[in-house]
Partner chain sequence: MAPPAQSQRSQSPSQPSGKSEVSDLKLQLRQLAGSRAPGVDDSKRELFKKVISYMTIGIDVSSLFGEMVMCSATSDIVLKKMCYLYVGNYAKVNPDLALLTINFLQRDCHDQDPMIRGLALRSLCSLRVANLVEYLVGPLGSGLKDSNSYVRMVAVIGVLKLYHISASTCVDADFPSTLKHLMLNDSDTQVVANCLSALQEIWSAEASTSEEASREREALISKLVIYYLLNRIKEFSEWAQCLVLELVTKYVPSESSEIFDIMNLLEDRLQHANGAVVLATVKVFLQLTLSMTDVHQQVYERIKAPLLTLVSSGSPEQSYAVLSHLHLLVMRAPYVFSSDYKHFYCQYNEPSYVKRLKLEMLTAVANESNTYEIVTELCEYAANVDIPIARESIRAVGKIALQQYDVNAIVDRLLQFLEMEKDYVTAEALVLVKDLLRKYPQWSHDCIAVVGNISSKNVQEPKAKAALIWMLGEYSQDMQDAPYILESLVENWDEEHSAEVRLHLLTAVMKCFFKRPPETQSALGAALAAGVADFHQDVHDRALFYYRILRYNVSVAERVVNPPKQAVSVFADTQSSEIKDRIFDEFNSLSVLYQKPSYMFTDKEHRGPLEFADEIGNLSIGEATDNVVSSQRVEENDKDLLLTTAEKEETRAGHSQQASFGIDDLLGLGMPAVPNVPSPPQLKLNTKAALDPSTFQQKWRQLPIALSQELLLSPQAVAALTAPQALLRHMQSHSIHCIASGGQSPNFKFFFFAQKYEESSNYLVECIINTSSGKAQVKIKAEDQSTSQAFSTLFESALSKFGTP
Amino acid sequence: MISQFFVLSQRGDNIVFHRGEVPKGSAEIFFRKVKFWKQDGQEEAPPIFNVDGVNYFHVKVVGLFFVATTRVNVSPSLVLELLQRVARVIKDYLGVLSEDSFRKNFVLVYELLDEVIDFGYVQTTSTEVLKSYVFNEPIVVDAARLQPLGPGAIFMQGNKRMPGTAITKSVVANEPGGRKREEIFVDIIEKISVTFSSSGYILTSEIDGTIQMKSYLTGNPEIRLALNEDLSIGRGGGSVYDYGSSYGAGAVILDDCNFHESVRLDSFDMDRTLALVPPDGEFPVMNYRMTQEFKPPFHINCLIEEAGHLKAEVVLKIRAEFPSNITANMVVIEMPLPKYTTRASFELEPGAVGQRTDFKEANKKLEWDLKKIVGGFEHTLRAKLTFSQESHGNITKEAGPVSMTFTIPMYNASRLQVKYLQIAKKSSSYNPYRWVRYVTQANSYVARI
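Structure please, single chain, the form predicted together with its partner chain?
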C-alpha cells in the first residue's frame, strides 16, 4: 500500500523514481519540507510526516534519502524497515551504496524495485530470491575512492589483516579474475553508551551489539555459530540496572536479544549454538542489548578553571583502559565551551604524533582528534581560553559535557564471543575463508563536568 518510492540526494536530485499514484510534485514537497523543517534549522525533520493527506516516510542512508509515500494509515515501522531493507538489497547488488553507484545502475535499481514492490505491496526483500528475477549486471564503482560505508566498513581502516574490499563486493557481480572466492564474514559489532557523572562514576551504560553476517559461500551450506557457553539472557526479576546482583564473574548476561528469521534455536538452550543457512547478502544474525556492568575502554578526566580575568584553562585527560596489544582508531573528543569564548590556544604533550586540535568558532566547540590510542596509554590536552565577558560564577555549568567517539577493532566490551564457526559441507578440500571480527564503537560516550 505504498504509493511511491524515490531516492533523493542531499541536493534534492531525484535519482530513482518509482511509480506514482500520488502527484508528481511529491518529491519536491518532501525535499522542501525536510530542508526547512524548522526555520532555525536546528531540528531534524522526523522520519515520518504528513503533508496534505500524504504521508512521507524517509530513512537516511549514506547521505541519500530513501523515501516512500502513501495515503493509507499503514504501520510506520513496516515502511521504515522496508526502506532500510531496500537500501540493503541495493547495496548487496551494487557493492557500494552511493550517489555515484546509483546513477550508474539506475536501470538495475528499477528492476530490483519492480520485484520488491508490486502495486504498493511488498513481494520480497530477499537478495537470494531476487537473484532469480533480476538480470541486469551491476556496474561496480571503484570502492577505494569512496567514503567507507556501513558498520562493516570500519574494518577497512588501518588493519591489514582484514580484506577490506570484500565488504564492498557485490554479491552478484563476478570477480574480475573469474571464479568467486568462497568466504564468509561474521562481524561482532558493539556500540557502547556510557555516561560518567562529574565525579567520574558511571551513571548509565549499555552495549548494543549485533552479529552481522555476509556470506559468499556457494551452495548455501548450513552454518553453526557457537557463542559463550555461560551466556544467559534476561535478568530474572529486579531492575536491569541492579549492578550489585552480578551472576558471578565471567558470565555474559544479555538483557534481551532477537534473531534473523533464518536462525534456528533448536540447541540454543543446550549449548548456545545458532544454526542457520545464511541467505545471500548482508544481514544481522542476532541483535542484543546488555546493561550488565562492563569496564569502559576509556577513562575521561576533565577540568575547567578560571585563570585570571576573562581567562580559563581546560585540562583533558584520556586514559585507555585496555591491553596494549589493542589500538583504538579515529578517536575524536569534543567539548562545548562557554558561549562567550573568543579564543582557545592548545598545548599538546611533548612529542605527540597524529593529534590535531581545533576550536570551532561557530558553535564554540573544542575538538581533539587522535589518530590512534594504544592500550594502557594516557594523553593530555591543555587549552587556554579567552572570554569576551565575565563568567556567571559557575563556569562548569557553561561548558561540557565531553563526548567521545572511537573505534576499537578486535575488542569487545561485552565479552560475547563466537567460539567457533562451523560450515556443514562434507569435503576435506572445502575450506572457505572464515572471518570472525570484533569491533567496538562509541555510540554515546559522555563525561559530565
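Residue numbers count along the first chain shown, from 1. In this text the structure is predicted, and so the values were computed from the model without any measurement. Note that the rigid core is defined as the largest set of C-alphas that superpose within 1.5 Å between two forms. What changes on going to the form predicted alone:
Core-superposed comparison between the two forms: the CA of S403 stays below a 2 Å shift. With the core held fixed, the Cα of S98 is displaced between the two forms by 2 Å or more. After superposing the rigid core, the Cα of Q123 is displaced by 2 Å or more between the two forms.
Switch from the form predicted together with its partner chain, shown above, to the form predicted alone and output its structure.
Chain alone follows, minus partners and molecules.
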C-alpha cells in the first residue's frame, strides 16, 4: 500500500526515512514542491498531490512534515489518518515531537515504524499493543529546551493551574527516581465554523469537538466521566432559544457523536456518565458535532468604501463577546483586497499594544495580528488603500471575505462540560491529580462584506 514513509524538518532535512520502492530523491522532490507551491491560485500545497506518477500524502505536525508516498491508488483519508496516528504514537513514546527528540531516539522511532507498518501495510497504531513488542525506553528531551507555550496551553484543577508542558511526558518512560506521578489530563477541544452575512447575521454555524484524554495512572483503573445532565443527542428541529421547546433554554444538543472503543455506555442514557479503562497514550474519548445555535465568541464588522480618486478606506471592528476573565490568543484577521491595490497604510486605535498590521502585496491581502483580546473589548483597524486603476464595479464585490483564526483557552461555545472525573480507588490514600482544559479554536470563521 505505502511505498515510503519519511519525516522532514521545516528546512527539508530528512529526519526519518523508512524503506521505499520509489526513487530515493522523492523527499527532495516533495520538499521543493511544497516550498515553492504556486498552482491554481493556492498559497500552500494540498495534503495530497501527484508528481511523475508518485502520490504524495502529508500532514504537518508541530512544524514537522510526516509524508507517505505510493504509486498505487489508495484511500487518501486512510493514509492521512495513518500519518496522524503515527505522529500520535511517536509522541506517546517520546513525550514530545521535535527534531531534537527524533534525533535522540532514532533506534526507538525505527523500531516503532517496523511494528506499525510492515511491507507497506498497517499492522497496529495502538500504543497499548505496541508496548508488548517495543521495550526500548526513550531518551527524554529536557522540557526546559521546548519552545515556550502560550496561555492556551494551561490545564486547570479547581483554582490550580498547570502549564501544557505537563503533558509532554512519555507514557512509557519512568520519571527520575523510578516513581510515576499519578495524574490524568482531559482536553475538551472545539473547532468552530461560523459564516456571517454582510449585515452581521449568522448564516451557518457548526462546532466540531473532541474530548481527548491522556492517562499516567498505573494499573489502568476504571474512570467515570460525567457530562452535562441536560445533554441531548440528535436534533428535534427546535431552536434552543425557543423557551417552549422540550429541551429548555440551557440544554446542550449535539447532532451526533461517537465514542472510543474502550468507552462503556451502560449508564450514559440515564445520567450522561461515560465509564472506561483508559488505554496507554493519548486518545479521543468522544467526538461530537453540533449545529445548534450558539453565541459566537467574536463579532466582525467590516466596511469598505471609495475615498476619492483611486483610493478607498477599510474599517475593521472586532468585538469579543465572551466574559472579561477570558482572553483569546494568537488572533489573526485576513481580508483579500481588490487585485489592483498597490499600497495600504494602516491606522490602529490609540494606545494599541501587541498588534501588527501588514499588506501582503503578492496576494493582495490585508493581515492584522493581535497578540491577545480580552473578553468584552472591541478593537478597530483603519486601512487606506491606493489603487492602480479605477474600480469598474461595486468595490465590496472585489474585496473580502474577512477570515479570522484564534485560540481561546478555558472557553467552549457548546457549553459541554466535564462535571466530574471519578477514578476507582485502589486505597483510601489514592488520590491522583485530575487536570481539565477547555480550548476553542477557529476552523472557518468568515464574515462577508
